[in-house]
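Heads up, the chain below is alone and in the form predicted alone; it's given as structure tokens.
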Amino acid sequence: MRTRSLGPGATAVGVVGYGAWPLSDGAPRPREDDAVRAIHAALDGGATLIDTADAYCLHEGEAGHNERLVARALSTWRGPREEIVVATKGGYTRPDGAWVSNGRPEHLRRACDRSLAALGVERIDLYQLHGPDPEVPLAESVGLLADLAREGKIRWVGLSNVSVDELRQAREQVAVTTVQNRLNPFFREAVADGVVAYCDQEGLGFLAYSPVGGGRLNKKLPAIAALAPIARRHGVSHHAVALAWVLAQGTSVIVIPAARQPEHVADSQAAARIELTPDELATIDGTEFSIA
């Protein structure tokens, strides 16, 4: 699979990644050892960024399950366990289901020492800030995985759902290795605002999450006429041509779609294998992708 680096003095990862939340979070959630075949279906396909998160679960009770996942498929994989990155994050709650923030510096460090644990490692690889806690000063948020990283353990700092001025913000205390924000055909606004042109100027990586619209948005892909013609020209399906169009929107994105079955992992790793003409970027971006 062809690479792009993560970010600045970070290792290069294939440019589609996996995401493990499905694993965990939401309906119908699939046995342990089928989840642990769509993870090794992902890595045996090329993939070397698995992204997770502590609050990848559906209450707060079971908190770090989807990592403690993460990490069993890992242990059971033949590859080379050195060359695989697993990003995850802290920020968010989950009691009785709900989403709530929290990025007091207090709550972070006792959730990085539980990914810690729930990970099986000493030093995580690459810790998110979920997202800003509106009611916790953002500086104060990112002042402490500044501390984990000089405390040696996270290797990486990135950020979730930030804009630009939030990113800038965050760079003066810590040095910022990923973003990681929503961007597909349906829902733009990473490209409007500014943010993957911001990461692509300074080097760092911008993680797509939800590729293809995520819940019942996907699913409308195949009934968009515009891509069934670029499909049939490439051999793949409309997924793989939407994560292929989410890639060409910057330099600096990998893509990191969800997958409850090693087939669906297998249609979108499709997309590294194909580069889209100016014609076919110029096609997606004149079609309506509706939410309704």
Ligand SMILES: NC(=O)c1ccc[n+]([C@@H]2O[C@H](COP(=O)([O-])OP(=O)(O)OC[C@H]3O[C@@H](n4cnc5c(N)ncnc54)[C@H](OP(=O)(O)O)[C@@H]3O)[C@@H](O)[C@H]2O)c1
The other form holds:
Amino acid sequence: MRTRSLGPGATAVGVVGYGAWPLSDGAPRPREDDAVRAIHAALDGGATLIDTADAYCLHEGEAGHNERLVARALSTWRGPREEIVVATKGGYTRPDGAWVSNGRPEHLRRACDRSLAALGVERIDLYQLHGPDPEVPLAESVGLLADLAREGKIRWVGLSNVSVDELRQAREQVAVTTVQNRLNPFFREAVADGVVAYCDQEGLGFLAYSPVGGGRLNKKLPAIAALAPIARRHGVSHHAVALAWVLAQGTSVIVIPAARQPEHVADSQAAARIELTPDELATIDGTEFSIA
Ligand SMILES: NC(=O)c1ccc[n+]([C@@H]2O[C@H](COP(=O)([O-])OP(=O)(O)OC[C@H]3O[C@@H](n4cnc5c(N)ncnc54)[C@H](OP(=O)(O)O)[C@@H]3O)[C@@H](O)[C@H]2O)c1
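Instead of the form predicted alone shown above, give the structure for the form predicted in complex with the named molecule, please.
Below: every chain and molecule of the assembly, starting with the one above.
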């Protein structure tokens, strides 16, 4: 698969990675063997980046559920494990299924130790702050990530759900490798607010989350007429065209689509094999992707 750099001094990864969240979500949660099959489909198809988080679970009692699934899939995969980058996150808890920020250093330290155990590794490849905690100065959360990197518990540091100002501030304390923000044809704020341009300029990897629009909006893609001729020309699905558009938003962009179904995984990976023309990109730029 075509690759891009994950960030300064970091390895290159396939431009279509894999986001594992829905494998631990409800509505309905897949059987564990099916979840492992979906992850294997991504790896077999050339994905070399898997995104997970301690908080990808239904409630706090099963924190680390998604990380344990990823660990199980990797331990039973026949390919070269050492080529796979696992990215996880800390900074949220899930009391009664709610999403509650916790960026306090003592929490992040505990969360990182728990993620190390759940993933069954001595060092996490990429550890991301899931999002700034409004109750905690960013410098305190980032300072703890810097400590974890110094101690060798994490190899690379990432930030998620951040602005350019927050990134600049964090980079005064620690070498940031990646940024993970939302980017898809429905939600383009990462382009509008300059985060993608900043990552391009600084050589940071930009991990586009919910790249086909997320669990609800992705279902609207097949009905978007403007995508049909483009999909036909390239011999791919509307979803793959959407992913190719996201990849074209910056030289730093890597997409991490999720899929429970192996055929969706393969379908999305076709985005790595096509390049949209300037006219096709302009058509998608000018198309309304309604979120109603
Ligand atoms: N940092 C953050 O705050 C944050 C927030 C959200 C997500 N994320 C990360 O980003 C990853 C992806 O985001 P997401 O799960 O929100 O949304 P997404 O990847 O945009 O959408 C996932 C949904 O799209 C469907 N899908 C994907 N590719 C398809 C294809 N080629 N054809 C048909 N359907 C397709 C999947 O269906 P099936 O399941 O039926 O296969 C799945 O339900 C997550 O898993 C997570 O790792 C991070």
